[in-house]
Amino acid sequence: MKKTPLHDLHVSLNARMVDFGGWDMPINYGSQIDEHHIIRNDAGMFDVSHMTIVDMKGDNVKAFLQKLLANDVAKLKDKGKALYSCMLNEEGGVIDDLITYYINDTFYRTVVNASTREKDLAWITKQAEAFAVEVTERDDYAMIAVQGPNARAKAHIALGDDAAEKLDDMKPFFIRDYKNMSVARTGYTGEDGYEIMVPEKEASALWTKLLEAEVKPCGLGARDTLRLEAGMNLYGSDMDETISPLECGLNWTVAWEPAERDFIGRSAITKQKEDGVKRKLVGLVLEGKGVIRNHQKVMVNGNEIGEVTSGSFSPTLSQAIAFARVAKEIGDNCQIEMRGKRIDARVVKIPFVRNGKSCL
């Protein structure tokens, strides 16, 4: 399996390290239901060194991508705003979810996922060929996620000399180069934070300043619970290369203005948009007890409507959440097929926490 720069480091914190997409990574410190709550009311770190930093340069960058993304870089006016978008194929499917960070205009980075590497980099390298693009794998960088109430401020004391004084006053969304760091004000949590882009060779030493500091390690495990809270889709779960953001919530991420745009994959999801789309994305919690469970039957008056999608136990609410694609005309209340029997869950809009606080 694939390492990160920080991999010593965890078995050195006794982490419980799982294949993640090929690589070797921790899923927790002892804890997931404390470090999600580390998260939540303080300050936690996760590596996500595995995700894929790629910078695209070139005159043509923001045509190249107005035509790559389903959503509009010419949105970002301002030098560092981010973006979140799909990666759409011709059909319409979902290759990626990516932020993409605009640099200069001849310059954005975009932050793609583990275990989609390298068909992203063989469609966007694809892609920029007619616009003349340069596109460059960052593999010479380590990425620490820092997210919690408390996350930016211990984060500046990990980072010493100026760095409050620098970064504090960067607005959500946006990335801005520190030192020989890029520091983005992102994250995967529901939670602030930071996004720290680090040299891979600097990565073990901004690690443990960070612990100094009281910014506690946390697994990916937590990691799943707090995106899953706060309402953010998995790749691979909750969408992928057979299914279109009007199928998955992210409806909203599609920029249909300039009509004239002709973004890769528009064709069929405004195809798909003008037949009615059949399905949709939901939130569910569960009545009773019991944890729900990816791929679970979602039934409605005993016939089945639709998938759980990502599932599990919500340790902010202390009950069963999860996600399902399901049938349009599904109503407020459904059952659950779990181990032979069926459990009446709730149907509840997306996300399920916001700033630490249930919005049930």
Second form
Amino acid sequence: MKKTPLHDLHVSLNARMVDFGGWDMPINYGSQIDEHHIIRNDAGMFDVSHMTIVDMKGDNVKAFLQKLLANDVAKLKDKGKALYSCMLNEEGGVIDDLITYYINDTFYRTVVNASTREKDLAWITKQAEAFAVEVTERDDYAMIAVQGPNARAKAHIALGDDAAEKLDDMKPFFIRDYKNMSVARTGYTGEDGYEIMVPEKEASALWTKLLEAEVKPCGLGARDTLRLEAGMNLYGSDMDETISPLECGLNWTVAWEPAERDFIGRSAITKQKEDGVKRKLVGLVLEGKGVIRNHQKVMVNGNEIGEVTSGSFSPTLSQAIAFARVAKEIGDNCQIEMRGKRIDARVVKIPFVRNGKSCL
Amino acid sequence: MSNIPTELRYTKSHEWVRRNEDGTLTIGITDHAQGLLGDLVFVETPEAEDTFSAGDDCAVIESVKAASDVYCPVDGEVIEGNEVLADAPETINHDAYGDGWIFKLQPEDEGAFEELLDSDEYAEIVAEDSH
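For comparison with the form predicted alone, produce the structure of the form predicted in complex with its partner chain.
Every chain and every other molecule in the complex is listed next, the one we just looked at coming first.
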């Protein structure tokens, strides 16, 4: 199994390690629920070094990304600004979701999922040929996500020197170099914070400094409940290559204008839109006891109308919540088939939690 | 390493069984099992007078991560379920062999307890699990 540069530190912190797409990663360091609350209320950190950083360089890199991505990098006017997008296949299915950072006119950086690394690199490299764009995986970087209302203040202490002065005015969804690191004000929790790309040889030292600044280590278990509460999709659960962005709640990430921008998958999803999208992603809150799980059936009046794509227990709301892909006619109520029983659930707007507070 | 008290008996499916002075049995899940499941958020205990055969699923425990059945270790009739778990399922995480018990059973055959795994045999199963 693959190990990140922080692996030994996780083991020394008594993390429970699991196989996460071929990576030996911490699922928790004791209590997943405690770790969830730490990020909602204070500051915690995740080792996300398994994620894949890809640098793209060349004179035609902007045109290349306008072809590759369903969202439009032309929206990025200011250097350092980030954009969330889907990368589609010709059929309009989602190959991956990713974040692209605009570094300068000949250099964009992208972060893609760990589980999709090989196919993403193959796809991006293939598409890049026609644009003479140089594609480089940056596996010389580790990445630490520091998240929570106190995350930035504590990260500034850990980074030391003039970090606060150099980073404090950076707006959300931007990236900036600091010393030999890249610091992005992004994340996957619905809280403020940084994702810090750090040379792998220096990752352990930074992690230790963050521990000293009282940033608590958190596992991928908490990361999943945090992103679900915050209404963020998980690739492989909420969408895959057979699902278009219109069927997984990511319509807002598709840039339809300008109409002449011919991104990969455009004609397929345009046709789908014209024919009418039959399924949509909704939020569900369980009214009864139990925990909603992936792939459970969603029922209305005894008829199956869809399936849970991400289900779990929300530590912030103390009840079970889920995303489900359902027939677009679904009303305000449904039932979920759980372990042989049908339990009532309410259909709600996503997200469930924002800035630590319930949206219900 | 996992905590495996020597005075208890065990099952392959990670239940522990304590024999009380009156011949009744108290049943829960092991420390190893709660560790694998992680934070528990919901427990459905059996009710008094429910009867089960050995191997029947008789309770449900759900963690953030997964749902898991609890299997009745021997034939018998339920005396009571642990009501504390309805509001505080995490009691199992904190005290698996004490306050985190799941139900009490009147066994049909008092000798059945002796046929369950002892702590050494269970420790071997846990050791195999970890590989």
